[in-house]
Each structure stands twice: as structure tokens, then as C-alpha cells.
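A single chain comes next, written as C-alpha cells; it is the form predicted on its own.
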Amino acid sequence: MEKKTVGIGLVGAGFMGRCHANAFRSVAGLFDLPVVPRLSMLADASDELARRGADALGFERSTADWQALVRDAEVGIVAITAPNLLHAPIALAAIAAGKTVYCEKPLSTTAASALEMTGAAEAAGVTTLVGFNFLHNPMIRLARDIIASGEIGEVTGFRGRHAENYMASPDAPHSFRTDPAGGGALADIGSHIVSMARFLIGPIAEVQADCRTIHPTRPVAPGSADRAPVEVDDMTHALLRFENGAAGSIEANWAATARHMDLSWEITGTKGALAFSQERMNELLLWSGTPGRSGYTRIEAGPAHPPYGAFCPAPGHHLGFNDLKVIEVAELLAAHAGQGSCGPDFREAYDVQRVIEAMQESDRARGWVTL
């Protein structure tokens, strides 16, 4: 029997459009789904843009108008790539359309309206998914499932940081990244520590955050000789007291040197650790606190840490960034034809921004603030 088909709209056709695009094309050969996406239509910025976007991603038409993309008929999934300061307006107007919504992170620049687009995809009772695509690594959910067990006992400490270098040079120029209505290194990059902290640990109750930026003054365009002030952090630093106790720190940095993709952290509990790395995302370090056995074990990725074997039938031969995507993917197509559910929604999404908001907040208030 043919499956049925589910019409994509990707708004935006930038690196994560790209990304998206790919991973509705490969996820059908990998994944037995109960609907296949079909790239239906692609928006930008202008006709021209959209046209070559659609073009190269192997989408069926293209426009220049993204809410004629929300509004058409064949799309039943819209995949927001946009800048940031567009993810409220597009995702509430397919939110009333009544389309599943596909979003990248951050969700919004506000925890204000961030909690509009959760409290209408609620109210509407559509399936979002927010593009937290390092939550869908099998090590990840390994090491959740190892705290779950218990067999590092009980969680005391937290240590975490998302460091790139992309932004380094003074001379990296501004864009919507360094807007202050929602740029920043801590909402750009720090959203996906804090999400890993919570998605590991569990809530973070309070937090103290220094924010600085490293660089003063940016070019306004690229290779413009012209500069304008940076009003985001470059680097921010905070310490975290999560709700079940456990204490720690998170660093966000884009002006790191020599750091290309950073996003690591740290746990101790009672009885044992953990501890994983980006740049090695196909393994996890294990201390178990066994007698005689100092050091942590290496658990390498391999088909017994579901989806990997969907992917290879063997052990050591790595998965990569944008495998992840095809996984998040396959949980949000699952969701759509109602078999399950997919995460981080809208929800989920919504309350790393407000952690966000509260670290801000305690840069400029100096001293601890309470979610």
C-alpha cells in the first residue's frame, strides 16, 4: 500500500534550510514511517532567491511571500529556517492555519513571545517541534537514561559550555546574529547548553550570569569599512542551581579561539560521572567508581543505542550533524500522522528562553534571579 504524503514548506534557504531540506530527503530510506514528506514549496526573501533555493533543494515551486507558503493548501508541515525576529509571525500564522510547526531554535527573542506561540500551538493543539537537533544524539539519550538508572547515583554537579570561534575576528560582521532584539551569544549558541542541561538534569531554579562582549564594535556589512557598536555578549559565564539540587555552570562563547564546534559538558553524582563532547559525538565517558578501575570508560555509538543501527549496522562508523536532523525529523513526521510524540515542543522551548531572559536579567541586576 502507498503511503500517504505530507506536503514540506521550508521558509528560509540559508545553512539550516539546508540542513532541513536534506534531512526530510534521507529520512524516508532510513526511517519506516507511517507518512513520507514531499518537498513542496520553498520561500525567501525574494523571487529570485526562493526560485534558486527551490531549485537546488529539489522543492516543487517557490515564492517570494511566506505566508502564501502558510496558507497553501498542499503544505501540511512548515520548517522555519527564517532569522529569528520572523519565527513568532510565521509560526503563529501556520499555527492558525493548522499546520504542524517545524521551528529552529532559539523559538523566539522573548520568553513574552515565546509563551504567545506555545500558548496558541496549545490552545490549537498542533504538533511543534523546536530544532534542538543535539537533544536527538543516541549518546545523549543514553547518558539521560544512565541518570535515570541511577548508576551514578544522585546528581551533584553540572558543568557545561557551548564554545565556537565563528565570531572571534573583530572584523566577523553584523548580522541578524548581533541584533539586540535577539542575538547575542547566549541565545544563539547557549540556548543548546542550557536545553542539553535541562533535557539531562531537569530544571534550573536560579542563576547568576556575567555577559561580556569582547568586541565593541563590528562592520555593519561585510568588508564594509564602516562600524557600528555590539550591544550582545560575546561570552557569557553562569552559575546554575537546578530544582532536584544539584548545582553548576554554563559558558556560551563565539569569540572562542581555536574552538570550532564545543558543546560539552561535565556530570558528577554520588557514585559516578559523565562526560561528552561535540567535537566526539559519537562517544560518551563513563566513571562508574568501580574498585581498581580509576579513569572513565569510552561507550562508543554502535546499533545498540537506537536509531544509530537505522543509519549502520555497525559499531564505530559515527554518526554526523546532520543525521541528527534526519532523526529529528523522523520523530516529528511520526507525531504529525499521530504515532507519538516529538521534543522539544514549543513548550520545552519556551522555558530554555526563559533561562535565558533570567541569566540577562542577572548580568544586569548583578546577583542571582530566581525562574
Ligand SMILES: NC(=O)c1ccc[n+]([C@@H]2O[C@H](COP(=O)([O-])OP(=O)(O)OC[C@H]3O[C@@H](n4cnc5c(N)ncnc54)[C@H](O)[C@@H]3O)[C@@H](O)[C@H]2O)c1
Second form
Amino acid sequence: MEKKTVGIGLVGAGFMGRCHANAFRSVAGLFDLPVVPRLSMLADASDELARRGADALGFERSTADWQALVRDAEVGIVAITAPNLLHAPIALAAIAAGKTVYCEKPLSTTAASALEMTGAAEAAGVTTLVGFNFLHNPMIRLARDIIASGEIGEVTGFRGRHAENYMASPDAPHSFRTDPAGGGALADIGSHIVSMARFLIGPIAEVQADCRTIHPTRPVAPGSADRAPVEVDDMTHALLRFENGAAGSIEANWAATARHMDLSWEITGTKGALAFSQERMNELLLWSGTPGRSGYTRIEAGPAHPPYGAFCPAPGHHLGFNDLKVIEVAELLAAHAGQGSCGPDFREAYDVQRVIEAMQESDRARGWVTL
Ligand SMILES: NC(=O)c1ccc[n+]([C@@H]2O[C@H](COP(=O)([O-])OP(=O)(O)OC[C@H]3O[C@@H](n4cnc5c(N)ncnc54)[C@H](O)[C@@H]3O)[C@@H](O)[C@H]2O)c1
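Instead of the form predicted on its own shown above, give the structure for the form predicted together with the ligand, please.
What follows is the whole complex; the chain from before opens it.
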């Protein structure tokens, strides 16, 4: 029997647009899904960009008008991979049209607008998913299971970092990522490590942050000699207290010379400890406190850690960054078809945004902020 299909409408054919399209193209060959995606329509900022994007990524139709995409009767899921300022208007229009909404992180540029999006989605009863793809790593889910089982005892500490070097050069230009309305390292990659901290440890109760701008000016566009002031953080360090009593720290840093994907953390408990870095995303380090066996043991990703087996029957062959998006999309499609739920949803992404804003507020006030 032929499976039902759902039309995908993708807004933005850049880095993440390609990643989403790849996931939608390959997911049905890897997962047994109740509904199969059809790459229906792609929108970008101009007719030419949209047409080129649709041709390259395999979409049936293209448009320069994302509102037309959102209204299109053949589009059932709207995937938003456009700059952050566009997330709210596109998502709100898609929710009003009754579509499932798959939005990239950060959910919006302010917690207030993230809350408006969350309220609208919950009132309309539509399925939502936000692209915190790193949470879909089987090793991260294993870590959460290990913590929940009590194997490392009561969690006492979390030390997390998302450090990359893509803005390390003073000549890395302005983009939507440096827009004072919602940009900065904390919003761009700090959102990932905050979502990770919440996923593994739980809600964050209090923060104290120090946000720093390393390069005071940047070129206004790639290769331009004109420079404009930078009004966002390049690097933030924050202390945390979790609701469950654990303490910790977070660093968000897009000027981390020599680092490409150091989304890493260490969790200490009363009996053992866990450690992970996305640069070695197929490994989880565990010390379960066995006397005489001090030191971390390396757990290798394999079919014992679902859904690794959907990709490969043998351990040690490794999943990659794009595979996390395929897992994310598989869960989205199942939830869209009414089979289970998917997450993090808009409500969770709003809570992440609240933490980010609390850190920014703490930096301005030079003190602790309670959430
Ligand atoms: N989950 C992750 O790991 C991850 C990684 C990178 C980026 N992101 C997020 O994805 C989003 C996009 O980032 P990116 O790196 O792909 O950026 P990008 O600049 O590579 O792509 C953005 C695309 O949006 C298009 N666009 C701009 N204005 C538009 C409009 N009015 N209508 C339609 N399209 C328009 C641009 O032309 C471009 O094709 C951001 O929100 C970012 O935070 C997430």
C-alpha cells in the first residue's frame, strides 16, 4: 500500500536549508514512517535564489514570497531556516494556516515573541519542533538515561561549553547573527548548550553572566572595507544554579580560536561522572565510580543506542551532524501523522530563550538573575 505523503515548504536555502532538505530527502529510506515527505515548495529572498535553491535541493516549486508558501494547500509542514528575525512572522502565519511548524533555533529574537509563538501554537493545537538537533544524538539520550537511572548518583555539577571559531577573525563580517535584535554568540550557539543543560539536568533557576564583545567593529558585508560597530556578545560565561540544586557554568563563544564544534560538557554526580564533546559525537565518557577502576570509560555509539541502527548495523562506524537532523525529521514526521510527540517544542524553546535573556539581563545588572 502506498504511504500518505506530506508536502514540505522550506523557507531559506542556506546552510540549514540544505541540511533540512537532505534530511527530508533521505529519512524515508532509513526510518519506517507513517507519512513520507514530498519536497513541495522552497522560498528564498528573491525569485532567482528560490529557483536556484529549489533546483539544487530537489523541490518541485519555488517562490520569493514565503507568505504564499505558508498558504499553499499542498504544504503540510513549514520548515523555517531563514534568519532569526523572520522566524516569528513565518511561524505565526504558518500556525494561523494550521500547519505543522519546524523552526530553527533560536526560536525568536526575544523571549516575548517566543512566548507569543508558543501561545499561538498551543491555542491552535499544531505540532511544533525547534532545531536543537544535538539533543537527538543517541549518546546524549544515553547520558540522560544514565543520569535518570541513578548510576552517577545525585547530579551536583554541570560544566558546559559551545565554542566555535567562525567569528574569531575581526574581519568575519556582520550578518543576521550580529543583529542587535536577537543576535550574538549566546543566542546563536549558547542556545544549544542551554538546551542541552536543560535536557540533561533540568530547569535552570538562577544565572549570573558576563557577556563580552571581543571585536568592537566588523566589516558591514563579506570583503567590505567599511566597518560597523558590534553590539552583541562574541563570548559569554555564565554561572548557573539548577532547580534541583545542582550548580554549574556555561560558556558560549564564537571566537574560540582553533575550535570548530566544541559543544561539550562534563557532569559530576555523587557516585560517578559523564563527559561528552560534539567533536567526538560518537563517544560518551562514563565513570561509574567502581573502586579500583578510576578514570573514564569510553562508550562507543552502536546499534544498542537507538536509532543508530537505522543508519548502520555495526558499532564504531559513526553517525555525523547531518544524521542528527534526519533523526529530528523522523520524529517530526511521526508526530505530524499523530504517532507520538516530538521535541523540543516551542514551549521548551521559549524556556531556553528565557534563560538567554536572563543571562543578558544579568550581564547588564552585574548580578544574579532569578528566572
Ligand atoms: N541547528 C543548527 O545546528 C543550526 C546551524 C546553523 C544555523 N542554524 C539556524 O538556521 C537559521 C539559518 O541559518 P543559516 O546558517 O542557514 O543561514 P544562511 O544565511 O546560510 O541561510 C539563510 C537563508 O535564508 C534566506 N532568506 C533571507 N531572507 C529571506 C526571506 N525574506 N525569505 C526567504 N528566505 C530568506 C537567505 O537568502 C538564505 O538562503 C538561523 O536561524 C540559524 O540560527 C541552526
